[in-house]
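The chain below stands alone and is given in structure tokens; this is the form predicted alone.
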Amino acid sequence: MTSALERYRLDGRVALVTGGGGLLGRHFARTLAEAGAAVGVLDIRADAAARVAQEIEAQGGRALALVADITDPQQAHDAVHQLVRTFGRLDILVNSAALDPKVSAEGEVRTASAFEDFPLETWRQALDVNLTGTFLITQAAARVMREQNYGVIINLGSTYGLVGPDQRIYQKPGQPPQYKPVYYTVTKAAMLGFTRYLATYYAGTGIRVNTLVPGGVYNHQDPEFVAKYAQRTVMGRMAQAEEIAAALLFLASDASSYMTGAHLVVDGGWTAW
């Protein structure tokens, strides 16, 4: 009987994570490699994905620098085929590559027009990459893993996918006003419906389809906006990135083996109250 603690170990098993290079992407990475698994850190900028796979080299573990444009078809692909090409199979994808206007150090919000303002061209960069490229991923990595008789396909959701944004936490007294822009509600909430549709698609054939979703992350944010966020938390603080790592490891592993259709919620309790 395997015990508890066995169930997290990925020993033999091989993982895909897009946007490898970014903030969740990176410790996702490193999680998953640190419990046994080769990762293919997949992004479209071609020195992040190489510093992660050299982190994750340099603490001996296997990992497989991959340069893709996710919303093109032939990319998707080829970025696949790579990966199973170099370790022989693919057990686990991680959809983590997603456009997400962050608030910087200054407490400015990357495009912040308001809805009525919204550039159309904006919009459809963010389905394209947010939604399309996430379908042409999972396409590719679901063909393999129909083959295998096995794997496990995690979407990142949000909170904003669950509930609307709380945009006065981005106004600053004496600016023009800032927003969360509608394509991010709009794209992570479609990852809850993406995951049902997968989950209930793949029945029988072992591949298991959950979502996490995740609160807002530390990342050196400007201190009245950290300050604001951790005002709406029941736990009164922002997330660790390494604490949602922890949750993706869970979904990732056999220790989530009964699961698959649902969505993993890890907010500090911003969605309890």
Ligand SMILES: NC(=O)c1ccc[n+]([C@@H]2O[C@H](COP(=O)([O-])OP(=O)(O)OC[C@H]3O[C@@H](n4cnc5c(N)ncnc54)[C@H](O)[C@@H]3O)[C@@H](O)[C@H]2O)c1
The other form holds:
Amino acid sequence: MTSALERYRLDGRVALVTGGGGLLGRHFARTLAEAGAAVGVLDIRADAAARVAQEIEAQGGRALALVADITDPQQAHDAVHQLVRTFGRLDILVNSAALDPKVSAEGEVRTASAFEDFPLETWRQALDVNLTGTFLITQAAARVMREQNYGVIINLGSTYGLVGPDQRIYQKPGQPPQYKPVYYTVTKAAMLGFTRYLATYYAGTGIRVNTLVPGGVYNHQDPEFVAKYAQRTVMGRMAQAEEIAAALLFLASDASSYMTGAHLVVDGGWTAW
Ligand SMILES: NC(=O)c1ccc[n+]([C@@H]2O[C@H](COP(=O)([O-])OP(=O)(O)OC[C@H]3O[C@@H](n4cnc5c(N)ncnc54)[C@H](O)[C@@H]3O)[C@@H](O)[C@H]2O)c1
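Write the structure block of the form predicted together with this ligand for the protein whose form predicted alone appears above.
The complete assembly is shown below, putting the previous chain first.
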């Protein structure tokens, strides 16, 4: 019998992390590699993908930087095939790439327009990356997983896909109002539906699909924002990226072998009250 700890090992497995050059994506890729997986670090930003792949190799892991725009069907297909050619299979897909505007050190949010004036172009761009891009890369990966009759897919949701953002924490006295954008909640809520669709679609196969639902991760944001965010959580603080990556490892490994079509909330209690 395999011990509980051994179930977290990923030796011999191959993972693909989209948005692998991002704040959480980097930690996801490094954690999967630490558990023994060979990891494809996919990002539209070549430098970010290369940096993370190098970090993994410097730690003695196996990684491949993949530069692709997931909204392009051919690039999504080619990235998956480059990974499979290099490492022989594809067991784990982490759909982390997304347009996710962050609060800066000065407290600014990009694409912060009021709903009534929200630009159609920005809405379309976000749906293209967060929904269509995720659809395309998952389609390419699922073709390989189907042939193997094995695969684990993890979609990234957000607390803001479960509940609406508390827009009060994004306001700064004396400055124009700014908002977490509408597309964020819409596309992150959609990940729950995408997960349930795929999980039931692959019933009877060896493919499992779940959503990881993180709360806000500390990234040197404006201290005033951090304090307001922290106050909204039960734990009284933002998440560390490593705490989200640990939950990702649970979902990616056989530790979660009886879990599909579900979501795992790691939000410091934000949605508990
Ligand atoms: N950071 C948080 O606080 C937080 C909280 C809850 C949920 N999430 C979710 O977790 C996931 C990862 O978040 P993050 O903090 O790493 O985000 P991030 O913005 O730091 O990284 C996203 C990455 O995706 C890449 N990307 C964007 N468009 C792409 C495209 N078309 N093709 C390929 N790559 C593309 C970007 O270059 C970037 O490296 C996201 O889905 C996000 O919505 C994040």
